[in-house]
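Just one chain follows, in the form predicted alone, and it is written as C-alpha cells.
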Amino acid sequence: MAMHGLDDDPTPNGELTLQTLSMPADTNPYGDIFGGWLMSQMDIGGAILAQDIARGRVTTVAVGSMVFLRPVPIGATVSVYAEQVEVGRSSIRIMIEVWIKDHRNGEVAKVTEGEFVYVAIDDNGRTRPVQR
C-alpha cells in the first residue's frame, strides 16, 4: 500500500470509526500529540471494524509501515477511518487513516494511515473462523 501525501487525497478512505478530542494529557515534552496515543486510537477504531467484520471478539496481531504527516495540536477533532482490505479465513486487515480538524484555524487534514491486522478469536483466546 503506498502512503499518500498531504495532498494527494484530500478526502478519507473509509467509514468513520471513532472520533475524539486530543487533549493535554496525551502530549509529548513539546505540546504535541504523542504518537503512541495516536496508534491507540487507530487500534481501537480499526478493531471496531474488524469485530463488525468477525461478528465477535477480535486481537491485534500486526501493525504495518506508518508515517505520520504532520503533529497534532492539543484540542484538535480526532476522526478515524477504517477500511476493510483482505479477509482471510481468520484474520482481517484494514487501512486505518487519521484526520484532524483543527479548532484553531479550521484545517481538515491527514495526519497518519497504516494497514492493522487481526485475528477473529474465541471466548479462550484461540483463533476461530471469521463467520462469512
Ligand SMILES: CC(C)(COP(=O)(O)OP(=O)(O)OC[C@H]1O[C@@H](n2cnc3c(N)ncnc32)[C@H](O)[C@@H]1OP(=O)(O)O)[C@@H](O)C(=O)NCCC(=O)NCCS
Second form
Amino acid sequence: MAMHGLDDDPTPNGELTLQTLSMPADTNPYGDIFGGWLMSQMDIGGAILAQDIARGRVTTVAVGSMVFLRPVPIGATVSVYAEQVEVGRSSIRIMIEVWIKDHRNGEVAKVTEGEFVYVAIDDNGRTRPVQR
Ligand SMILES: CC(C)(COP(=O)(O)OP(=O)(O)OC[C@H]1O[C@@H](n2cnc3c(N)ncnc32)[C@H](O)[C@@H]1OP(=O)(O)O)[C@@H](O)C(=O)NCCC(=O)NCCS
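Following the display of the form predicted alone, present the structure of the form predicted in complex with this ligand.
And the full complex, kicking off with our chain again.
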C-alpha cells in the first residue's frame, strides 16, 4: 500500500530509541496489534529522546496526525525511531517512525509515523526552558 508515500522511504529516519516485541496482550479483538498500543510505544520512544534533549522531565502536549499503513502481527520486532525536528523555548517537536520486522517472512516495513510535541516541565509540572 502506498498511502501518503510513507512506504516509499526504504530506511528509517532518526535514532532507534525503543525496541520491543508485539505480544498477544497488545491485540485488538480481531488478533492484530491495537493502534493505541503502537501510539503508546511512539510516545515512549519520543519521550526518551525528548528527555535527553530537555535534560529532565517532559510531558506530551500534542500529537500530529498519523496513518497506520499495515497490520502489525504478534511476535514482530517493533522499532521506534525518533528525530528532533525543532526545539522552542520549552517545547521539543519530534518526528517518530515505527518499523516492524515480521519474523514469519523476514520483511521489514514502516507501519506508521507521526509528530509528537513534548514540553519540558519542572517538579511542579510547570514549563521550563530547554537549554540549547
Ligand atoms: C504541557 C503543559 C505543561 C503546557 O502548559 P501551558 O500552560 O499550555 O504552556 P505554554 O502555553 O507555555 O506552552 C508550552 C509550550 O508548548 C507548546 N504547545 C502548547 N500547546 C501546543 C499544541 N497544541 N501543539 C504544539 N505545541 C504546543 C507551546 O507553543 C509552548 O512552546 P514553547 O515554550 O517552545 O514556545 C500543560 O498543557 C499540561 O500539563 N498538559 C498536560 C500534559 C499531559 O499530561 N500529557 C500526557 C497526556 S495525558
